[in-house]
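This document opens with one chain alone, in structure tokens, the form predicted on its own.
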Amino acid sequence: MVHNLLERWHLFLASALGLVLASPIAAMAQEAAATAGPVDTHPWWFWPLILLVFCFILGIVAVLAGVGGGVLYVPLVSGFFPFHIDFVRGAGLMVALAGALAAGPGLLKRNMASLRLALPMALIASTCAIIGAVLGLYLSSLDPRIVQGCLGGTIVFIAGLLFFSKNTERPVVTKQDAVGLALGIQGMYHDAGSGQDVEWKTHRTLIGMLLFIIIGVMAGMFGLGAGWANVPVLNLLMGAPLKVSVATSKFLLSITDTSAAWIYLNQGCVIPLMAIPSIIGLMLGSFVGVKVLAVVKPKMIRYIVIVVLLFAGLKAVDKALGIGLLG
């Protein structure tokens, strides 16, 4: 009797240990042990609390600057926090995904996000996001500095894109191209600001679809979300109105980031102690940011964010090359 009980107890302990070793937290512990870095003496709640406060401020700034949380989260957290780049990218995708899933249904209900515009792009971007996620994790397994350096170069490029891009409210599309016509990418929405029904259609659709291959790979590889690239391509290149582009971009993110996030989840690169406080902090910050937006000058905030992104990108390159010039 006692022998049977002991056997069952050992079986229970073995199962529990197996679950713990298979969990992302154990993966972090194994990673920390493998890298043999300095031992963190802070209590377990220290970094989640710091992340919560940091992401709360980040959420406010992201709303004021008109950018997604993921594009700020990954470079800043990977540059200034002592976390492995894989875990930061996994949490970054969760942050971008949470924001997109929260906004998507409302935008579809208001007919702002176009399914006809989103689905062909989502099919391409989500497929390429899976490839990007696998490629990013492979490169990171070879040397994390490769991903860190590529991320830094991408962030510097995004900072330049944000500085120079000037979105157009309603681009003029005189003639729809054959691809857009075949896919039926056109529509109409009610602009509550002007009280008008706005009809729209696209051009240069094939070039836009090819660019979504690059966007998908970069979104999966760096965990940035892809709103920073979706909107310029949909609005400036393909000629969709700005409101339709922004809304469709949000809906696109919910599909693209889900594909890439599954790869990071499957590899144990999403740690609840990082992802949950980050998502809660950014969402609370976004609510406050919407209220603050009415009383501040977003243009000035946008320039500050561009400078911060530029610094974060250069710091990532500096960290990858091991120069140590930026601390």
Contents of the next structure:
Amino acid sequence: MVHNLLERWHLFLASALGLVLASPIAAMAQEAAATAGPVDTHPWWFWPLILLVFCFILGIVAVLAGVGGGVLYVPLVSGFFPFHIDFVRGAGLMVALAGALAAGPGLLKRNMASLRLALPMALIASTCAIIGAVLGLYLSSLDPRIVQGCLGGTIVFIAGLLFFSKNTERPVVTKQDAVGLALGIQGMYHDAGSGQDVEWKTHRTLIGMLLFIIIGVMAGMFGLGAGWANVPVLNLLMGAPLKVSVATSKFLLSITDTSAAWIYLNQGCVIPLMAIPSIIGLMLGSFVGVKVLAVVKPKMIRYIVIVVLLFAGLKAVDKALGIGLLG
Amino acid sequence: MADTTKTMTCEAPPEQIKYANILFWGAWLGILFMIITYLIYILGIFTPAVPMKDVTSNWTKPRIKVEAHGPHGEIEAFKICGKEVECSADDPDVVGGVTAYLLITGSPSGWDWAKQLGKGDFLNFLPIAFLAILTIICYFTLIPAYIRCGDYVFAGIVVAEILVLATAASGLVGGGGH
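Coords for the form predicted in complex with the partner chain, given the form predicted on its own:
In what comes next, the whole complex appears, and the chain from above leads the way.
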């Protein structure tokens, strides 16, 4: 019975992924048509509806793969949908922001996300996200292919990072560094899995802070959200436990993405007709994803997502260089 | 300097709980409000400032050919590529992306959307802006908590963050206009 149910879930997820990949293929034809010049003949509700369904599936897949919605949304939608990259990045930031705002309260209340760890990092990342957003919009105004190419390279890098990085559940921090000590970056949480109270503190805090400069710039420049970078820095470099790193990273996005989102919003890059179905679709998908997570083995999904990201990244590079190898 | 002599517990500090509560109600209220304003928009209850057709026909590759600049370098006159004039990709007077989109559709940038809240499309910016302002509201609640504990470093970090986010929201960074 249970086995049957699991098989059905796997079948559903395989179909869902198929749809995720199939709808972009349909969109590629549209994109090609758009490049050639003819006006979009679809009714106005066509793309918002496709986006709602696409983002719903993306929301499920993102939860199962353990990645943020923004990191899947921007490369896939910019690569396979007919929207200009400025609008995709604007919507991508709103998607990441809404997801982080909704997830933040639960994580903070359970003391998994730590304000003491998040606030100093957030100040650096959000300041740099503004610089990244301005830089990204400037480069896009020069030639959108520059941003597209850089985004593609970053996505390929992220796919590699997801494949190779091995996070540590509870890194050993023998001695807290001076910066971490001065800022009191430490805490304790109850691990329901092991039933233990876990104390934690950080080391290499200053290097971590410096890395948040780069993370902030990239988050703002590409509208990606930056959980893929936050977690390795907090966990592998600074020595925060994995659960604290994941939770604090999610909460951090609500601050980093706020600053970048304002730049995109003020520049007119957020089109409600496409941004809102994306946000709603992804959030609904995330809720379903959390339920599905309890019954499926997400490892295979994670590998499929890595392959999809790799493909989307290479397509963005291909598009930027005008090679036309990937359609 | 933070007080590190306190006994650690698994309980979240009170300022963190307060922050979480405001974030919880604010985020869900904003998302609910967003669904309502979107329905108002797509059901045509309030007429949009930019017709849907103009949005969808310009969100792919908006491009204009600049005809004249104003005294401050702003674009004063332009023609729409593919509609009013044929444009070459190499033409330095051809502008694309969001700048072209705003000019073609007559959409506002910066906070000018707030003047058009009676229009179905710009009404949607209200919940979007609310979500984007929520973190600033939450940060304000942290200041008295940190000052009360004598944690001036964190109080300073909070004030600095509010300034950063307020600067981003002000529209002063990155132009804000077209």
